[in-house]
Amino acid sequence: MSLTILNALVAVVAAIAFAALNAAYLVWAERRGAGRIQRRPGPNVNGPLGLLQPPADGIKLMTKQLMIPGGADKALFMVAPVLAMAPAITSFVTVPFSDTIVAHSMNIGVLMIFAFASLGGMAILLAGWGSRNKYGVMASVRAVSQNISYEVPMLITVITIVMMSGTMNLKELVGAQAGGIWNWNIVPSLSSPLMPVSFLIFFICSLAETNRAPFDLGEAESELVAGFHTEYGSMGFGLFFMGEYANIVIGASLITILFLGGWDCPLGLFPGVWWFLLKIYLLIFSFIWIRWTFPRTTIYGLLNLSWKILIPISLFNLLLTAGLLKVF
């Protein structure tokens, strides 16, 4: 699709609608899943199976008064939630849902998504600093150090795949895996026998980058009240919430594109958007399952996992793949 003003507006509106719908009903799915796992009722009052709970929550957040605590930096306090939400929405523009459903295919699609994702750390830092709350400041420092630590192995893994495929275009990355599960990047190949390990590293990093348990040290309510968004209510909190769930969908989409063949069928038959959606929602279900099953780790365990285990393994795989590509 050529990039005109009208196309850009349609793409942004579609991305906002998709992100808002997913944010609303992934919260419902998470609360129902948590209730199931913890043997308690989830939302079940408003509408059948509690399906009207998300719009009720949305109306409540939009109608509450925005409170700015005394002593806070008003500009930073108000900019931070927007900065958390906007990059996640923009990233959807370049995600290909099928061979034909993509708002704007870019030759540097992977690079663009990571560039926007880096703004998420900035939003968290501004939120903590701008609110002038000691718990918020400590939590934002934690969250930013976590984001930087896990971006390194994540990017090394992406470089390995880009080196194998020879492109940073997301559509072309999926095209290179077409033909069935045996062509997907999750399967070991002659040029990169450690790809299942790379998949595991990328999956763990996606959990950490989206501040999901057991890596939600930036929120850690038992230690830091509610973390970097302690002082936020109404739609300020709502935008952080929507940004988190939009980032989860982006993370699941990237895993699907980089490792699981995108919209390709496991048997190479009838590829289409339905396979893409099935894969990302199965991945999101695994995110929910992990959050409500595993306990929170410690900050030292979190950083050690990245710097002492994930980064050395991902670097070794990068060098091994480079050597094998040179040989074969």
Given for the second form:
Amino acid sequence: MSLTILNALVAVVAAIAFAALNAAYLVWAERRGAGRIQRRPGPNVNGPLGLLQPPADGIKLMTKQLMIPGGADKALFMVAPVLAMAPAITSFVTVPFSDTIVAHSMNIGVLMIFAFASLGGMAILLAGWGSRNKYGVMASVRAVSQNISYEVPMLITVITIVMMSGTMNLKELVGAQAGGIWNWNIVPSLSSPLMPVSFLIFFICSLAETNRAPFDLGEAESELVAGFHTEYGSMGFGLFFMGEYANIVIGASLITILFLGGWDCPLGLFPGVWWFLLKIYLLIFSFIWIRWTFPRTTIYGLLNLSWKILIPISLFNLLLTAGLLKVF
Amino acid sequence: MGAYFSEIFLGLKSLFIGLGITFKEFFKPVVTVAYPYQTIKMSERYRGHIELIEDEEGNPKCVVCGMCERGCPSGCISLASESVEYEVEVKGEMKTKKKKVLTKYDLNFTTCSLCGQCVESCNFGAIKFSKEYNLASSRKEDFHFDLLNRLKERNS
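Return the structure block for the form predicted together with the partner chain; the form predicted on its own was the one displayed.
Entire complex below, previous chain first.
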């Protein structure tokens, strides 16, 4: 019994450490990447290559006073940042980094991650509502409508994958893709010829689900000050920030597991955790790359993209796959 | 229906073209000048505040004619001079002559608009624009320049 408690503790601490470290250094990577794309150096003063910038930012955020605006709903205001961070960390529990490195392999892993991901929208709603700020409310309304409309094509795509693999266990999903790039789900197969399109849909949806540019309408700073976290300072803002980056890692991990074969090597040799990390960081790089390439869409453009393009195509793909699975 | 798909396809293609452009920029060298540590050479026609030009002996070329003071639309130049006697040899005999020597050349940079009338009106080529731009200060006294003193400091 004590051993299992110890195991759980180690898993939780490792998950929090991984999420926090990633959040801190992805901010650095984001700023460096943005700098390179705009042909400036980015943070380069603190430490070699600016590598001490994240600890400095952390100290700054932690030593600031946590202000609660007058008239705000105190309980909701304080709960929202925690609710943004906690589900993101909890999702790490079931993410398999390799054959052996997984905190808890569940039979409903996919479902669990999506259930926790939808809590993120709740956090944004509470933050905007609880801070009694008109910009916050507008931003949270936008973010919630965005999250709802992008969860639909995302889940339809996941259903397609689950139908093909016949399992919701993330580990078994990766196991079904083992043995080289031609076995991965991204490659069109006989039973689902539209798989690259599904990958693109899932990729776009995870950008939208994590509120990343060009879909960052929840914090459109040119029109909504800072969106749902306008009133947050100090570590309240820090938690939102960390939650956002932890969600990015979760999103990249999901794409890797569902489409890119998880810890499988492209040539079918030496599978291991390094392939998984390489894949998720390449995906995160492309998230950063996309953020600093495209301007923000309008809320109408965003919803039109989901309801008029992504949902019909993913539904068509679902039906096509279902039919072809029956045939072959 | 065809328009629907061609719009999706063209839109997606344009997005990838955009990504290609930023990817190329990613690998180009940075153009930032880390200002306090690095500086770039000021261009030839840069106009800083004016400064005095010296002759071969290190004295100002200025003959205190006062044209710059009179030409200045903001009235920010003030000169002072004194007469000095000096001896020259003319046809084998020594003669004493008088000339004006610059004792003060004050520039009130707080009102100067860098119009260049002073440089324009100087017949003796005694003033020019400097290339200095690191002039930030919170006290206005720092912008009353004693150009004669600056010339001496430059020479020392």
